[in-house]
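A single chain, nothing else alongside it, follows as structure tokens in the form predicted alone.
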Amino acid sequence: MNALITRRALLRGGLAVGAGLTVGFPVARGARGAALAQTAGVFAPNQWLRIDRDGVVTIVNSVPEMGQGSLTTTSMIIADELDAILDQVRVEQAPANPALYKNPVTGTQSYGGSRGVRDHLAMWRKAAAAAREMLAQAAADEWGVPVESVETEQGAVVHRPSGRRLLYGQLVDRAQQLPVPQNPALKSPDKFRYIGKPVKRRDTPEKITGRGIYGTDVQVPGMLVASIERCPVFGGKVKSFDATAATRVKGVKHVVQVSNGIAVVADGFWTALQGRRALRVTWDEGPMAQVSSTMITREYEAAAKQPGQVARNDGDAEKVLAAGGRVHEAVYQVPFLEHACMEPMNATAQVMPDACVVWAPTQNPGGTQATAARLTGLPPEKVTVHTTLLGGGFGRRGEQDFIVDAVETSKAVGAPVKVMWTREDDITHGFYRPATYNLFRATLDARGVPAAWFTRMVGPGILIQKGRAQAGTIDAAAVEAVRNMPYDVPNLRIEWTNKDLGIPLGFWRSVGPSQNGFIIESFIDELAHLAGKDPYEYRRALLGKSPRHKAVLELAATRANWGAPLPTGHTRGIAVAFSYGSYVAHVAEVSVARDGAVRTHRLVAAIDAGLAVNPENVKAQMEGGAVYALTAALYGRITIDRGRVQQSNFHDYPMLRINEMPVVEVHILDSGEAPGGLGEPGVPTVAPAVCNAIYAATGRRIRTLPINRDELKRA
């Protein structure tokens, strides 16, 4: 368990570095299960909250504060349950400690896959609850009176029959003796004053004033500042170095070689930058020196001829296919891609003789702990990790690359060292979402349904490379929103055919789902124009056996005026998919200028999340998830010659401008069902949607991304 470390004493000490990076409190428990604060005078049933005799109410948030919100729904989701005033809450960020932090469902402190809420919801409900009840129970017991008697409202237990009152603050000393209730009665949804109401975000001022503290602005006493030449070839290694003219710039201190390449370490960003540039670095560039886009396109070719491993296989697709009528063929192919988060990867680390301190904006809290004392040689409880905002996380910042960087470079020196990657780092040394090849084919009954349905998939399975899957069986990321496809199709077979030639793999947001969704929802609307039919009217027709996704496709359809007359010159597309619990459904207005230009002018978005915490937040990441979906669509694409990646910066790995987004409509479809993600379940569908809209513009169909406006051309 980590030491209690007071705010005073981190300030003292030089180690705090603004808001939301308290220490978090742990919580032991009594032999009769009664919750024992280490602090006199505060209320602490578990980690997960604490009241003190001022009726300071502190919730602490597990989940990285990344832009999705996380600040705003946990404290809501606790204040509701315990009757607390939320204005008046106060929030911190949870220290590195699995043993109390964990995610329940993955068992891991690490986050992503849209899992904050849906896995967090019952488990912190139920924290709240039970403090709840013992504020009652204390209540009562100071009163005398039974416990049936009082209630909570907004900080306080009242006793009805004789008005009496008191604040949970003058309770904590009371309820601290108490034991856990372990199964507390939890609020019904008409009780809610806070989940399903819209929110303004927490984080919302701190950002606007600059208070909040992301990775890029932690500042230590003695710390320096390191940049790292890493060899351009993926997996390549340094073979030697000339450190000679690096050490000659002014505020240069150390050059030293760590795991990913040869560390700069200066008194400033700038003069490691300079150092760097003058090392001199021979590169031992390895197997991958080989590898090209050009290459990796043929092998996938060559692979999509062969069978692969069957994912699902439903009735005899190949034998209707083979019995003679017309068959529909299509090949999809979606390139590799980076997540270009807005902050570069960056973390600073202090390691000493008997203990290592971490500043980063991670995903992965404990996987960062566990990383540190590996390479310290420390105990993790030695390790202190301290999660600031994140500029974007996207999964990019799940990996644990840039806390190696930080770590090893601040053992080698000896003082606190703050790692910065530039932007060029970042684009060509990231972990990129899968580029993919996809072989489908179909053939209509008399109605113009499908009889029978083949899609054959190739590319690298990223749960295989990380060690998450094991070789040989079928990656589920690889097949998510293919294998589970919810079209009504008698005869369906999905293969599966790994193909992975070395390029680093990670997770991008809605990782499997952000390319399938555009493979299964284009190829559908192929299918629909083949028999002649109204996309969204075909799609209704063949959901017949999965409700949810037919109501959010109609709920879209209906808020987008589906059919109805629009501007000269403007089409309509429509997409739907499931992904990470929620399902949604886009329409998108599109229009193509003679030089090929595409143009969206308004998504109409229907997401079906379960139970919405905060519509508000609910909206915003919908809205984000656009731009990042229509940012890919339209641009994203990573290419690689001789090892390397070809593009830099965002001149040429570009990101969509203010002035293209288009106008976003989201409608929350309350299903009562348990609540599905929302950082991810927003991007599959605007893809294929855009790209739908495209076709019935130009009757020319996107089938390979980014949308390429010199094939869209017209004289």
Second form
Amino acid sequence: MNALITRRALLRGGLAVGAGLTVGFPVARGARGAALAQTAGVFAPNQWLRIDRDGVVTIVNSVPEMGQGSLTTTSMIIADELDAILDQVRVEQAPANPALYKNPVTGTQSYGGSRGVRDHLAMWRKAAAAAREMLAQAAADEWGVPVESVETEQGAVVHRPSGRRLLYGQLVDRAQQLPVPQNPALKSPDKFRYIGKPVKRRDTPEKITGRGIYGTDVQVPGMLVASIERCPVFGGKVKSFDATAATRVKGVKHVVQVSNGIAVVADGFWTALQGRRALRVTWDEGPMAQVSSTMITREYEAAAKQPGQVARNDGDAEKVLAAGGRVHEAVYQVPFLEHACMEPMNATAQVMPDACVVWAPTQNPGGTQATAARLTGLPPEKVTVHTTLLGGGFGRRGEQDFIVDAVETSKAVGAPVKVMWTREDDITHGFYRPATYNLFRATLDARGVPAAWFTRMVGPGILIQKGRAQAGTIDAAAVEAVRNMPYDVPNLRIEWTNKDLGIPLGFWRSVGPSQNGFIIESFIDELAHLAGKDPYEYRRALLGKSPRHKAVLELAATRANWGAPLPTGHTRGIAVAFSYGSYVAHVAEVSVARDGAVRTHRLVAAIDAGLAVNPENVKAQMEGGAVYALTAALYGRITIDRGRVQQSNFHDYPMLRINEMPVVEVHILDSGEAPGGLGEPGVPTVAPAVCNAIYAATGRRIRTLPINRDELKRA
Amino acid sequence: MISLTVNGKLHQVDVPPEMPLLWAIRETLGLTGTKYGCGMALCGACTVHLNGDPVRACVTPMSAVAGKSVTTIEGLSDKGDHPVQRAWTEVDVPQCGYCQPGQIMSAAALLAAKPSPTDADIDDAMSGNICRCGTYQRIRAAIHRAAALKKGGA
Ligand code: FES
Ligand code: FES
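Please could you give me the other form, the form predicted together with the partner chain, since above is the form predicted alone?
Let us now look at the entire complex, which starts with that chain.
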């Protein structure tokens, strides 16, 4: 296939990818922003669903499926409000078209922040309710009865008085003629058939048979496969390169320079790797070659001695702390972390003179379209984006670097190209969860209650580095879950200092709260012990203004039998936090071996995520969040030496494995509130619950992650 | 030319003998169910059966598989109804799903060798398979379930 590919062939290529799957790639419909084209015999009242004359309901899912279950949840919501039969509903992944498919809250077609359900629920219900009303009206018109006398059920409209019944498919032509109601009546929750009930994932069949198509599995006729040699130092540039030996490798077709390095383009990935190995590149390493982890820590320490920007100031903490009472001080540090999605980064692009197609496992289809448009000079509507399944996202796949790789390489060689990363590329060229340094000071009053609390946080701001917040302001992501910590403290001062040494930053599952939950929930535990109080009761007494925190804390403690005897050597720790719209508490049951090895036996979680659309998925996400968080607590650490990441694969950036998996119990508190997030809120409280349990077992306070087992060794 | 049987079908593939089996399966034969995760036998995403034994295809050179029989996730069952796959569905194991073909191939090999695995057996056989989404609890439950299904239990 060459640049003269016809549009027909292109569509065939595109469709071939999704052929035979429940989850197909739709052909992009309509121009950007234009109304949906109406097709005879297809009832499509809006961009979210359509019904054909056979009664087949197709739902368009705008939220990429990255494991969080969006294919299931989105179709549950729409099928329920539409009164369709969920098992028979087809799901299509939305094309990039922000005018039609943007998140109504963020205004972009980019997904992160556990926003799938909470931002879309109302809109999807309304879209489906409008369709349901139109189908009811169409049936009423057909029968010549008032619309109030008909009802919908399970893919049909019925008229009970006469016993008449028409399937949705039979109403398509009539419904198509009707105006779309702007304010349709929503179902009352007691009529929900799927929402709030445990529903099994709908994408399991293709995920257990190998049929599911991830980005890395995309095959386009004539496609080449590339691997890119990148500068080991962040921000480094190619000075020169010698491709002689690389091009001699059988199967290597091109060696081209792109923004992110030198792309070796071949007939397959392994061949591309052989070519890459034979490549000689001289780098201009640039200023980052001076940066290392020890230097970053030194800079943080120095910055922590100076006042920061004030993120919150209740009362006068400084005055109370200076009043001469006993001040408890602690420093908490967390490292840089990489996402390590199970599927390494990749994308496939086909750049043609007048169009571009991208197949990508992306959390950000809108951004992908914009990136490809920018790089090709094409208008966005000439860029088609097929979002494949994602082998994990965790925030990493909202970035554009792997899209840039594919579009630039395809453009350079004039053929469709899949650029695949090795695991080593993935770990050494990530967007890292920021390392931070946090100074705490507190003093207790006579009752042991915090009279004053001071936190000074030092670290880089993700939003500021990405230009999404202004330099000089307080980065909301950096201070989240500290600035809004829930405890009742009369004199509370939170400061933040932006110290950015240039390590590329990214949104890592639960972002700020992933680390801030650890520091706050560990420090409050310190204060409880200092006061000689039970850490659970101590928190409870300070949560008077935060009833939802208190409720999940109590639920977790009760279900974990807080205070009841445990096997010898086992101890409990507790933690609670709010993030992404949900309240979570964890009780960890832990033991520490003589050699310092930490074993988490059991994690009892309580979550108030408001309306839990799919309770089964709430559990799955909490289980997954626990593993992600435990991995970070026990092992996660990215270190930098001379501007290079020192870790490279799972031997030196280990992951939790099945033999270390605790029993995870999840208890859902149905508060009746608006839905909160699920993917991220399960992370923040795991590390502090475990570390608080370690303290209970050993008297050792873990203030630096990952947990250093050497410090926990007993003679 | 190297000849090998994949999912019961004899193939002649023209690839270098040092090429890992993983890439011949995925790119030469187009069977993309077997995944790449690390390339160093550290994650198990590439697990296939070689003459019935689980191996990491990313470090198994083609020279070592000549004349042998390989089963990939696509060949585990015709309809996705191997007891392990049925159990995986019942227990709702997958999240992103990327690791699951490897997990399932490891689990199927375990059950073939040990029809009633203990938790310790599961730890032994499955700790080479990473799941970044954290589905381990369900994997354990599903393996026990598959053992019951295999014995014809309800
Ligand atoms: S890809 Fe083979 S073990 Fe990871
Ligand atoms: S299900 Fe995503 S890595 Fe296992």
